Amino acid sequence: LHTIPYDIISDWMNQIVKDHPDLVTRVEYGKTYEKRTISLLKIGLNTEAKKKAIWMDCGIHAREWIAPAFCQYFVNQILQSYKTDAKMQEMMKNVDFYVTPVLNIDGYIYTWKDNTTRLWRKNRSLGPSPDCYGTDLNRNFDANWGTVGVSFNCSSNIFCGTNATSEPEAQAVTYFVGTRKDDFLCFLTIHSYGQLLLLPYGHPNYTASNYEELMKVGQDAAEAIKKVHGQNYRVGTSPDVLYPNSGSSRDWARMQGIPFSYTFELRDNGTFGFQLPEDQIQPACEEAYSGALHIITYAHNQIYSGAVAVTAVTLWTLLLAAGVTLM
């Protein structure tokens, strides 16, 4: 596994569609500030039924190169396991996966320019003052926007924009997910680094209504991650395990009513930071896949395994009502 420039990721997306025409389509859903097309891979079986959905985006922060690599790994894995794994076949039938390998395309391309730009974080929009570029897209969503863990200084790495959802990249996600919010079971946004699983909310004064469940599912996902290569992931809200912040896509998704919303902070703990050595890319993706799959499977089972159980109970009740003895 390598980290690769955006044009190669884009070619890879087209190749995946070619290789799996029965399962994958490429969907364009927005434009960046520099007018590049933002697109995702929609993965799932075409059934006549209305389907639930899983969201995953990578590369909202330009310098976090491990994230787009993970999105590619994730797509390859679910398509591979679909061939033999009954659970994945069931999930592909019931849900569609929407995976955006690189959300902040302008910023990502900019980080490949040279060594001086490698650690760029934000998008590339022109700020309110001259010679001032970039908004932190993960402070730009309409979720307690501009309240904590942000800066209104355009030169800052955590500049939250001139107002909520001012940036075209944040607008694209807000529109695509927001207009289908009842379909989404799960919203996963992939970052680095720190080995954390963050749940809503980033503002210390707010608690998610399903906080206990989010913690439990997150802790089980961290256990699944640890089993792969022994790496520890800490689980909690951003104020509890990292720092308070507002305007994140994770918080926005939970506020839309999407029940399971998490930020993954992949390897490492700061030794290499954003410049993870090539030999760690594969293991980092393998362990994170295990954690992501745990959350997705749990979210799926809340809806679909429950339905099977309910049907059985209903049948039992009907038979009892009809006086049928089952023993």
Given for the second form:
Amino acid sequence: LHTIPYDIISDWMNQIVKDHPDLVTRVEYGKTYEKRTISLLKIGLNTEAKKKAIWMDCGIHAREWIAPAFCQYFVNQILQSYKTDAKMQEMMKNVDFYVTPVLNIDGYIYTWKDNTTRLWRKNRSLGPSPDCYGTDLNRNFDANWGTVGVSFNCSSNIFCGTNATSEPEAQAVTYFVGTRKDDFLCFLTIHSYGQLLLLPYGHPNYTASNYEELMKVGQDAAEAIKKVHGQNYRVGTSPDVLYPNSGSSRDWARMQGIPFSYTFELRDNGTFGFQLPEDQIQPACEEAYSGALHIITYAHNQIYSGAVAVTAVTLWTLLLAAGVTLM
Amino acid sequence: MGPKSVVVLAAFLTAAIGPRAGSEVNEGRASALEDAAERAMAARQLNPHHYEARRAAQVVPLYLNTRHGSPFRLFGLQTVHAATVEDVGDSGRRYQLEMSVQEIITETTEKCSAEVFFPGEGKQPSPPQVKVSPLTELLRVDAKAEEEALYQRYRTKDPPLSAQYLPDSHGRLDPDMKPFWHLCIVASSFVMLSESTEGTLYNMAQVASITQLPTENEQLKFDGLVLLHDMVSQEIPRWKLLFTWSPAGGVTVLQMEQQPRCPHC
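Here we have the form predicted alone; I need the corresponding form predicted together with its partner chain.
Expanding to the full complex; the earlier chain stays at the top.
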């Protein structure tokens, strides 16, 4: 498993569609500042029913290379698992997975330019000051925008942009997910480093209505992660375990009503930081997959485990109503 | 030693290591005991998984690196088990920590108690003060042979060492360069320790360059440019370092100078 330049990721997306035409389509849903097409893989069985959805995005921050690697791993893994695992088959029938391997494409490509650009974080939009580039996309969403954990100085690495959703990359997600928000059960946004599972909200004065549940599911996911290679992931709101912030995609998603919204901060704890060595990519992805799958399965089961019973009740109700009308 | 002296000594020891959850301090007649009691009650319990404890604990391995770090010995934070914080008048805040520190290269872990004092906002920002209980396991890690071999090899190196971007963009390190990556983390620890506050969380992101200078006073000497990462601001501060190392002398930083921000980096 390697980290891969963007062109190869794009080619890989096309290949996945070719290899799994019954399950996968590539959907273009926006443009970056430098006019590159942002696309995702929609993965699931084509049924006539209106399906619930799982969102995953990677690479909102350009330098966090393990994140796009994880999105690729995730896609490969669920498709592999689908062949033999009954639970995955059930989930593919009931939900669609929407996976964006690289959201901040301009930034990601920039980090591949040369040795000096490797640690770029933001997108590549020209700011309000001359020669000042980049907005922190994870401070640009319309969720308590511009309040805490941000800078209004364009040269800062946490510059939140000129306005909420000023950035085309943030607009793309906002429009795509926003017009389908009732469909989404789960919104996972993948970052590095720090080994954390962060829940909404980034603003210390706001608590999610399902905070207790988010903590419980998060802690169970962290336990699942630990079982894989013994790594500890801390769980909590951003202000509790890391720092306050505003305008994150996770907070925005939760505010849309998407109940299970988490930020994953993958390996490591700071020794290699953003430049995770090749021999750690596979184990980092394996453990993160375990954690993500736990959350996704839980979210799926909230809706679909009792489905058979619900359908039966509905059917009887209809029959009885029809019977009464006839009489 | 009379019984009263033993009690006073116990109180001092308890105060030095820090109040533990559920510990009781006797309302003693000796003023030392009363002081200890006041301090214990003033100290606020922290969630060990949360940011305050984590930021304070991060400073401890930095301190250990400055005292005991070498190309073959490096310390990192493993876990925080318990933490308290208290205001020390107007002069700053003191954290008491129960934690596990790791020697990164051998992956040896040891529990310890530590105290980190962050001075308050004064005219001159000053570095935190750190005390750590003795680390027997980690300091037993024997790297003397490797250190001596490296030292002898580079003492009269021709051409002198010159390297860039450790690790590279993919996290790769030449095996020959690994000890110098470690050495730069140790040297960076002097800066990171000095710059640490309750509002920072430092790691070294990358060595931009390291150049060996002529050996001086039996110390290997280096000029380095290191890129740090502060998790809280998400910035990459750049520091120029002039430092020396020998197995006997450890690492000494002669000069440290922050470089201007790189706008395209």
